[in-house]
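What follows is one chain in structure tokens, specifically the form predicted alone.
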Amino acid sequence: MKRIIIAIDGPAASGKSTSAKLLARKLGYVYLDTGAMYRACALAAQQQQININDIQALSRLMENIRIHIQFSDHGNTIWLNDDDVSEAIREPDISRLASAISAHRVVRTKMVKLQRELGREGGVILDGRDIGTVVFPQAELKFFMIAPLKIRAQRRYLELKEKGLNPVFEDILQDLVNRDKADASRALAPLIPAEDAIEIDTGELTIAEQVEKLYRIYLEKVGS
């Protein structure tokens, strides 16, 4: 069976990352969390105290940054310049910074090049904001996952609680509103579904139901 490129886009907490990871395991594909790459860029900028609106400083950062991704059935291990930053990049402040830094062309150019190198052979599932529109517009199968704002906020709230944090639901809700607006309105690679993307509303679906729905569509597209 041909091993294809599957692009899964959508807003934060729409279920795309979890579904992508589990679908990749089911298909024996590689899962690539592209959002983690931008988070690693944000963490690097924070560590070096770089103003994310300083384009010259960002350009230097992108010239020297080394991001390595180790793949496994359990997801991606993200290495930034020899350090495992898989947990550090999940902090809420890094999430906000990643959304802002990803709007800069110099950052996206570097990350898109790396993403294309990692996924060019197929047999890969990538999730993010612009996979089906910019990174791999030629992807054979594209999904765009959505869910109501409050449901996405509740998911993120529970995720943070499970990590032992004490999140405030209203803060998470407002953060998602801000991120949605920033992602959809940026001039470079805005968050929009590709014309040939299949929209999946995950609001009323369990994770297992999401994965099964994607899997059925994959079989219809590629064959059993």
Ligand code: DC
Given for the second form:
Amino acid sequence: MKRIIIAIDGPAASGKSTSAKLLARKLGYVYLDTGAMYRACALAAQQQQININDIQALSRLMENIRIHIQFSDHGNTIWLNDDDVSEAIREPDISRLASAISAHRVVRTKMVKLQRELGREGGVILDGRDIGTVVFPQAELKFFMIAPLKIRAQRRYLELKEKGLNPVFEDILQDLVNRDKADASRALAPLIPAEDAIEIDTGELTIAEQVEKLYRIYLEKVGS
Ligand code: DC
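Based on the form predicted alone presented above, generate the structure block for the form predicted in complex with this ligand.
Zooming out: every chain and molecule, the one shown earlier first.
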């Protein structure tokens, strides 16, 4: 059967990565977490103490950065230069910096190129903000995931708690509001649904139900 490109976009904590990872496993596809790539850029800027609004410094950083994604059934392992940064990029301050750094053209140009190289053969599910609109506008199947803000904040809260951290619910909520606003209002590749994207509200769905829903739509579109 034809191995297509599946784009999953949507705001933070809307269920994109969990669904994408599980659907990829079900279909024998590769899952690519594009947000992790912007997070790795943010971590590199933080480590090198670069002011991300200093475009020359940011350009130098992007010329030298080496991001490598290792694929497995359990998701992506993200390498920044020679370090596994899969955990470090999940810190809340990196979430904020990733959103800010991703608004810069020099960063997006490099990341989009890499994403296109990794996805061009098909048999891939990419999740992000601009996959269906910019990275792969020709993707055969596009989803746009949404969920009410409070539910998304609750999910992030539980995720951080499970990691042994001590999150404050109100801080998470405010961070999500700020990040959604920044991601949706930026000039370059803003977070908006592609015209041909299918909207999925995951607010009332369990993870298994989300995956089942995407899978059924996939079967309708592509055949079994
Ligand atoms: O999906 P995520 O929350 O890990 O993404 C972190 C940030 O990266 C997000 O706030 C905006 C940016 N991003 C982007 O601009 N384009 C993408 N395709 C994916 C993420």
